[in-house]
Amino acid sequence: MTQLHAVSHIHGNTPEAQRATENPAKASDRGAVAPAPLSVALWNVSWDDVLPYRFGSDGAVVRWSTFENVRPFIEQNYARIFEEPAGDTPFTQETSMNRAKARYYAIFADVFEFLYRNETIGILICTPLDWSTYYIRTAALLPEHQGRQWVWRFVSEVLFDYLAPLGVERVEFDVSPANMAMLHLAARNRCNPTGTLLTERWGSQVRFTRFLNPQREAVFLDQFCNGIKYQTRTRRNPR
């Protein structure tokens, strides 16, 4: 499931968090440590190319992470997030499927940390969904920095045009019925609502799909849809 809202684990203000703000580790570095994630083995992804990126000269800093620098930030902020019991929110708890969804996470996610004065203030987790779909898993910013929208500008004005020329067909997220502010952000960003789910887990979600690759959309556009067709309409008046 997709949380797209915020969370945070605080970085001091000591020449190491400095050094790790202004220099992420480079695809090399990252190899010695641990395997190469799973988007660099199918679209050859480098992610040194776009980052750190930054939201101007007083902004927020977005930074290549991995999961166990991050999990701090998960356990210490998502149930004031998410507005959900500790006990309930993840990684807390030591069970077992917790350690092979670390595991998981570790071995095959991209893990993007974002710090405003080198304190974390948010994460984007994502994976590949299959060859040719990735997969947004969960994506959060502090109460206090959600109005300037720094996780979904990332990924709107990063993500999408990165992973594009590379192949990669259409960006993927699941939102809770009840975020109204994100389902309102999705549809502005030409997110389209592709399906429903009902877990277990997550209760009930909505699937939104960004096409990147204009073929997959036409055909989405053509077969399940009727009526105003308002993406073609701004590809043939782009503005």
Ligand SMILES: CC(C)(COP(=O)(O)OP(=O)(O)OC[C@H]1O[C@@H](n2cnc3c(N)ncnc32)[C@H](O)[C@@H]1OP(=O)(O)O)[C@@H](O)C(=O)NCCC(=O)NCCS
Second form
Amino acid sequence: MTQLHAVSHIHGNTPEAQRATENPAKASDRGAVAPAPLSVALWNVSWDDVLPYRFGSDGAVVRWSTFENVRPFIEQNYARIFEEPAGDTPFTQETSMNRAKARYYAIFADVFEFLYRNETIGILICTPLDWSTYYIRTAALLPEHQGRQWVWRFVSEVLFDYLAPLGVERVEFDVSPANMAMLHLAARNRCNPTGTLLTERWGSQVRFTRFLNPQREAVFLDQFCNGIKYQTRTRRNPR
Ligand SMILES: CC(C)(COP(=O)(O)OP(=O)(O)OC[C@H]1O[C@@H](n2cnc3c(N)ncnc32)[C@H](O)[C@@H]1OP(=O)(O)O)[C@@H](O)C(=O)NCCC(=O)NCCS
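Can I have the other form now, the form predicted in complex with this ligand, not the form predicted on its own?
Below: every chain and molecule of the assembly, starting with the one above.
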């Protein structure tokens, strides 16, 4: 892994690690309560290799979680985080939080929970889109904890490095054209806009792709891009 000076995997036998992995159990124990997520079946992922994860000595801890476990966080905070009118958002409408949705997350999703001083401050939920594509379905941090790039650093410094050797060739996510913070993070981190979507649930979205496989990135650049290709310039982290 690269750039791990700022972040570290907490070793499993410390009291801190035990607190961070309490409720729910370790990722490897999850099979007892729910089916193994798709990432495990497809890529033989072992999330215990990288979780729990801490950003510095007084930083957030990222731990394995479940949709049921983070659902109260979504219901209580998503309207505020996404600046939606309370009660009029797909995040909290009863019909969207139905049984099928919970089952979908149980079967397909990797749920990463961000804690600071044992309080949940954010979540990141990802699902495999197909055999070589990982999709960031939702990412959100309480506004008072934004500004340190904890979510994006976890994605780029941990997930990218972990998933690439397992055969994941690209990571994709969708962003509202007005979400300047995410657009900024996407451009800064070599994510290419690869499509636009019109959705009845989330409005218009720009699809971004972050290529983890340099050959796939080269195909994209050669086939679709003229002019300056900034990402081909030498980078500190060339992948
Ligand atoms: C997206 C999110 C999860 C990223 O969290 P994070 O990795 O901790 O990143 P931060 O919030 O610390 O940083 C966001 C970056 O956007 C920048 N930013 C914030 N507001 C901005 C604005 N209005 N215009 C441009 N850039 C902005 C920040 O300055 C920072 O960049 P910098 O480090 O170069 O200064 C978090 O910002 C969040 O929860 N946002 C609200 C929910 C959301 O938009 N989710 C994603 C939906 S696709």
